[in-house]
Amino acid sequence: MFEHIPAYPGDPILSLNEDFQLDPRPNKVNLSIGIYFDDAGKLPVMDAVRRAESALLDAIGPRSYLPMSGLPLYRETAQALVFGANSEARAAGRIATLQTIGGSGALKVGADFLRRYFPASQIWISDPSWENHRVVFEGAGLTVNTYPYYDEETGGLRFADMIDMIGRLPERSIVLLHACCHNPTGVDLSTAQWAELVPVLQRRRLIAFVDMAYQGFGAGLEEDAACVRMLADADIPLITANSFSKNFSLYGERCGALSVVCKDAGEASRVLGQLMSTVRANYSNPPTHGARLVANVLSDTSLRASWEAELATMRERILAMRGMIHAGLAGRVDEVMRARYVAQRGMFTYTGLNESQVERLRNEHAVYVLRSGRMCVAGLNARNADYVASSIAAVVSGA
């Protein structure tokens, strides 16, 4: 019966990181998944976590379904986080935000909620997104097309042609925006960009949809989410996914929100029971235990200043392996190649090497990065930092 079902090709980086776990080489350096690890190369515990986590277990209690829009504190808690406590949208009941699972499950129930609602509109991502992107929204049976992002050149920013495309969009159309620490390029737009962005959405009338999936890796928690509530005060129609994977080092608990900001509070109303419906017809209904986690990080000063302390540290951590790689490569490499290990920003980081490079660095070095070249700086430690640029040094120049 199954016959004619071809297998499965894997997802290019989750692959790659099976290959790496096999790599029996000792020197190997894992530079592909998004994960953050610490200077000793371990996924950290953050203490404010380990300290929820303690408390829920000593009041084990019943566990029962959670509703579909998911745990109200968190849902309460992650709006706070990423629209900020004294939004004027979040005081005017303007927005729907419900739990989901993880960021993915956020950018899933997004996607079926556009398809159903807007069946004739198309979507834009930028050229490169990450590779889930185009597979989710495909997969809601949505459109997607490109528009000009990053500059092979100079591994920095197309803007002017990101604007002028995002300006002749038909209206109505769905434009996929990174808030920060762009995946994969590290790539963002400066506030003044975003700034110029914001009229242009207005004017064409188009729906942007933000993906936020790493608030507080770039410059703060405040200012990775600068972007969203510009767009919120804009009364720009408004969807914005976001993700606690990272920045509560939660990966397996699958820590995400949708929000959706409304014209008024009874449009709200109605959109949220349209994601819930969403979510019916997925999951029913999210998991109960890092909700819980995240909302009483957030909701318990003690706990929040632990967490806010700790995620500064670790977004200081990545800027110093920048840092090291950066001045590791100083006389071995082009300052154009160079300059972007400080010039991008985040998790991720363009670095210019083609696909015989890629390789050649896997093979003969054991130091795994994509096929495309973007690298994840939090894999670096102080160890490994100079034999990673010695070796990005070897294949860049053929030695």
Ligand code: LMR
The other form holds:
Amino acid sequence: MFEHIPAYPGDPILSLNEDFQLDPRPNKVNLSIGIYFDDAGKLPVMDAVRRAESALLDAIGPRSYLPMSGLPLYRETAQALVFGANSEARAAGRIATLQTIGGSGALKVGADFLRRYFPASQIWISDPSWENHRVVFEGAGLTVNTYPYYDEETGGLRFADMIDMIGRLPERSIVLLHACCHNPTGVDLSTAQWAELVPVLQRRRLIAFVDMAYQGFGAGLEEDAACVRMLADADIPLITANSFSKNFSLYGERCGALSVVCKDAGEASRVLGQLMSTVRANYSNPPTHGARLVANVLSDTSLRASWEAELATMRERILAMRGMIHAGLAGRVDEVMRARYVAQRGMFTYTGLNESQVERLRNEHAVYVLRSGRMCVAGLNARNADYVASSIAAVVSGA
Ligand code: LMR
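Please give the other form, namely the form predicted together with the named molecule, since only the form predicted on its own has been shown so far.
Starting with the chain above, the whole complex follows.
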């Protein structure tokens, strides 16, 4: 019966991470998947999360189903984090927010919703974008196109080309934007560029779908969400997908949220209802544990302060690692290639390494980056940065 089923070629990120786990070489370095490791190379359990978890275990109780929309305190605190505690749209009750199974779950629920209620609309994602964006949106039945984004020559942004193309899209098209720490390139729009994009989205009557998986890893929690607030204030039809995988180091708990900013509270309530029906059709309701942890940290003054401080330390460590590999590559690769490590922001740098260099890095040096050349700089530490720099220098020089 199943003879015709072809083999799965694997996922460019998750399958590579699984290959890394099986690699027996003791000197292996994982710079493939977007996971933050600390300076000891360990996946951190944040102190605030540990404390919230101990308190939860002490008060362990019965575990019924959550509502289809998720845990109310989680939805409330997630919404405030994304849109700002004093957001006008929040005060007016016109944002529909629901708990999702990670950021990917938010994208999928949002994609299903758009496919159902905007069947003629297509989506445009950046070229390049997170490898799974195309998979999720095509999986929901949407046609996926790209807009110009990354400039391979300079390691920067093709902003003029990007805005020109977005300015010519059909009305009601969906534009997928990265709030901060662009995945995979680490190249973001400046505040001035966001301000230039907003009237274009408005004039073309486009729907902005903002993916914010790295809030707090760019310039700070508030700064990284500034574009979301700018779009909400401009009354652009706006959908956001956010994730707590990275900024809470809670990858496996799958904590995300989807928000839709509506015209008024009545519209938000109808939209929320339809999002709930999408959830029911997929997985009924989300899980409890991670949502309780996040909600309890975000709503408790002391835990929240501790979380924010630890997140700032993680952000600063990433910057230090960028500086370290930049220094390690001095005189060993050309300056355009080297400058990217300090010019780009967040967890990722687009190294400019080609496929055969990436392959040599893995085969000969046990250093894993994605086939596209994306490196997760959050996997570097004081012990491996020099080794990674030497390995890159070797494959670039062809030695
Ligand atoms: C990544 O981009 O590496 C992460 O977001 C993990 C994933 O699911 O792809």
